[in-house]
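The data below hold one chain only, encoded as structure tokens and taken in the form predicted on its own.
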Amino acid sequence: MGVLVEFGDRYHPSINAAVLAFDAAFEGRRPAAVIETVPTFRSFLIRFDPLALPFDTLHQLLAEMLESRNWYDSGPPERRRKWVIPAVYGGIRGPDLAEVADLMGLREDQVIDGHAATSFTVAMLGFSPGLAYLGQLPEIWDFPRRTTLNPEVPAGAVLVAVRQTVLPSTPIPTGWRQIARTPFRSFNPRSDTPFLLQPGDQLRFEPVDEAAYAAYSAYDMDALLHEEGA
């Protein structure tokens, strides 16, 4: 069974902030008899076995949290961390970048300045294996999906519509486009923690060319994370 706490209609960065802080709070208090947490957009999903926790119990448990406190004046969760992640732009391994930039009325190369510099905020995780949707980019990238799919784009595509980027590390089949490749998966089946990235966390992706992108390893995670600060 599962219950779900919505804090929003739509991705707001304060919204998600405070589905986050929940998240970390409810952590705390987290009944034995809960089986899975799920952080999104702008809602947190709780599933629970009903025979070993009485859905009233739980009720009472999320009614006392939520009205403890303001969530939507949250701050960045403590546990977060920050990523520079190495991507190629532009060529094959962003082979949109030129529509993307008619789309938006700017050179190829301001697109990339653009994108560049800006710091993301890991949203959620979902679709497929460690799929990260970050938000979020000034209004001008708020064009729409395409109405048709790739049928396969590559892991460590780095896609971007509607305002956000969206970073697989599985091919997937989608209508986002690809501006970018990056070396890093956030997620590896072999290791004792396979999602790299989490909700909240924090990342930037630096232009890099093609010798540089050879150079890194898909999980290094000392070349890629960076103390709070750095």
Contents of the next structure:
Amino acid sequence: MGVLVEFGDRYHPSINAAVLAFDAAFEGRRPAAVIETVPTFRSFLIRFDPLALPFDTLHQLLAEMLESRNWYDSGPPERRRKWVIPAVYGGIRGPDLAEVADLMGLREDQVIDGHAATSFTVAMLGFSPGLAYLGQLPEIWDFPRRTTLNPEVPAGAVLVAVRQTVLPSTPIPTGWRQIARTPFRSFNPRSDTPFLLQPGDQLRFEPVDEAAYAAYSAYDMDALLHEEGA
Amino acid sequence: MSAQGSGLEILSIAPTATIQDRGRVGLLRYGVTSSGAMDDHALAEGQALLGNGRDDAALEFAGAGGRFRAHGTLWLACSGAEMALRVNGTPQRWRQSFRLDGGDIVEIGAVHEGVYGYLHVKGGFQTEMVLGSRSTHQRAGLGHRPAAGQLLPVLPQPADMTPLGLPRSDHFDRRELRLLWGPQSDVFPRAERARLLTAEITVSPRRDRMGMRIELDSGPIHAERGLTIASDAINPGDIQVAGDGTPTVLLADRGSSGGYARIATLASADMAALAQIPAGGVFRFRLVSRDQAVEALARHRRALDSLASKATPVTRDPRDMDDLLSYNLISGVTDGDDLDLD
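Okay, that's the form predicted on its own, but what's the structure of the form predicted in complex with its partner chain?
Let's see the whole complex now, leading with the same chain.
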């Protein structure tokens, strides 16, 4: 059974910060019968065994926690990490860059500069293993997803729409537009640390050329970790 | 034959075949949905028939199975949706454990009833464990993908075991499934929600381990405030309504999050019953309270736990029977006429 705690109905940095702070606080008080928890842009899902933990008991704990403080003025998570992720923009690595430039009324190099100048926060992981939703780009990036689905973009595609960037670690079908590709994979099922990015982590993209892309592909992904702590 | 060389060789296999156990639980926050057997009752049946652990892995098929050859002695059992089962060409009872010797051929043909059938081996198939489970998650590329030519590894097999049988489960007959309203139900007008509860519902052929599209006899569902919301996490059994108004029940291999509004959630206790309704099958929803859904889950778990005690010996070696004539040779789990599988 699941309980959903909703902090808002849209993506907003303060709503997302509230979710991530609540997640961290809940972890410290987590009853044993909680199966798993999922922080998202705007909500916090708790899946639990209702035969081992009565709904009313869990509800009471959540209500008490919600009333204990103003979660919306939470700052960024204490344990967040900072990442610099290499990416090749345009060409075969970013087949939709020209279309995005058209949508924004900018030149391609301006799109690249704007994207690479943005400091992103990992707002949530979801949809497919390790896929990161990154917030938030300036207003001019507020164009919709395509209405038709691209049956497959590769792992490492850098996808944009609705002021967000999406970074999948496995091939996915998508309506988002691909402006770049990174050798970085947040998800490595055979690693001791299979999921590298955590909600709340900070991330920016560094434009690189094909040679650097190829060199990074052989890298240990942990080498892209730029700085521990906030 | 050594344990290393023993196993089940896949001669041919349905494209729907996967390896499934109870699933990869606890990784939803990283975008990994659980996978796991579509019919948890059927998975538990196989464990009961072979004395397996709850987390042992089986082959799951939809619609049809495949042909397999034993390497060394194997103890197998089939469960879930009943399919045409033959061992070396001879029909064999479904829901019964049986022995294969090296070189024996087992063939699992077309489904007779339901959708998902299972082939279990004593100790479970020893395919690769990824993130705590052997379950195949096609979409995420996790777990083993069964294919012709492979030898599925097994644990050393016992020389002898008592073959056990189980009666057919009545979850194949369930055509009234329990439903709860969820956090986004009020995105939908009251009349549309009511229609979900009064409509006769047909399972669409567009269904797989990710989700089942369903069709209301009274037409698509309409939403008041638009059908998309900011993405959040999806529970198994959530019923999302896409732009065209078609509801989809989201299942084991779903995406972990989504932005389509979800009108309601199927009670966990009824997931197995839903999974076994074939395309074109008709059912209805019945609204239950949270307490009723929890009680239904408790009953469902008790039913799974009781399978081991319900499994009964199906054959006896006549040499072990001092008083053969005192046995009633007709009654028991075999009806006598149900061996005519074709």
